[in-house]
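The chain below stands alone, shown as structure tokens; this is the form predicted alone.
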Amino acid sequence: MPSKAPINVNMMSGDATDPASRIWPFKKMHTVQPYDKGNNTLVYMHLWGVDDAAFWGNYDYSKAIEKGMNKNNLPYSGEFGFIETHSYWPITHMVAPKENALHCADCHAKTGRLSSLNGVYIPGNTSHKWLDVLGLFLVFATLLGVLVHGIIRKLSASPSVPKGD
């Protein structure tokens, strides 16, 4: 008999200290799925089609598993049970409706969803005093430069002379 603990079908990996890691939204799926009791493996099921073995047509696990395992040339003992599994799906699968979608501040805020993630710079969540001061200085210096340039251009412009015929 398999372990009582859920089986991880796939895992996400990465670390905040690894420069090659990226933040990627995903959903952790908690499921119960059939497994082959004799071989102690997860099974393939034939899910759809017009034949009698398609699970979504007859809801017969036995037929659907037997056909799925045969189709994939995998051994099947003929006995199945169910086991709890966890799998991780990219956010591109089963996306929430727009009225339930997250807003930027849900993650990019001091108390956002990513506030406990350490070692990663997240705009709106993480701040560095001197970097913030430098950024503000550059914004105001640029604005001042544009204003001074515009005033000099206006004062040094020669009056326009109408063109004759």
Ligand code: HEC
Given for the second form:
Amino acid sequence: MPSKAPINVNMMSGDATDPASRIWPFKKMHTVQPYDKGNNTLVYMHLWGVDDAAFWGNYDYSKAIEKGMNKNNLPYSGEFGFIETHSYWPITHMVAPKENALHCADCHAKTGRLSSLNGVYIPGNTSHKWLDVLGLFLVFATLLGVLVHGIIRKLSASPSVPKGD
Ligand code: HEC
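Could you give the coordinates for the form predicted together with this ligand, as opposed to the form predicted alone above?
Whole complex next, starting from this chain.
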């Protein structure tokens, strides 16, 4: 019996702190699948075909696994069980309809779907207190500069300057 289920059939490599990594949509497939009880391995199943070992049509796990393992030259003990697995599929089909496409605020929010992702600065989700203070300071300093400049120009405008046509 495998030590712990669910088993991850595949895992993504990459990390939020790795500049070469990219955000990518995946479908997380959560299922129960047959495994070889004797060898403690996952199994291939022969799924399609007109022969009586093909799973789709005959629904005979035993035959389908035996033939699948045989075709791939892999050992099979002859005894199978079922195990819970997770696998991650890059989304190239089963893409959600456009109405369900993510909006900016799905990630760019305090409780966005990436809020548990550490090591990356996500505007709207992550915040650095001093960076925010500095940003606000710059905005107000600019506003003040513009106002003071405008007031000085207004007050120092010479009445004798001829107006344009
Ligand atoms: C799937 C989640 C997700 C969605 C949806 C999303 N973003 Fe982002 N966004 C991120 C992450 C993560 C980063 C940080 C990337 C990094 O630093 O490498 C980011 C960074 C940014 C940045 C900063 C870029 C920079 O160079 O620092 C801007 C601006 C931004 N997003 C705008 C948007 C807008 C506008 C939308 C909607 C049209 C949007 N994002 C949708 C996840 C998302």
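For clarity, a rigid core is taken as the largest C-alpha set superposing within 1.5 Å between two forms. All values reported here derive from a predicted model rather than from experimental measurement. Numbering follows the first chain given and starts at 1.
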| message | How about G112 - superposed on the rigid core, does its CA move between the two forms by 2 Å or more? | response | yes
| query | Hey, does T126 budge by 2 Å or more at the Cα between the two forms once the core is superposed? | reply | yes
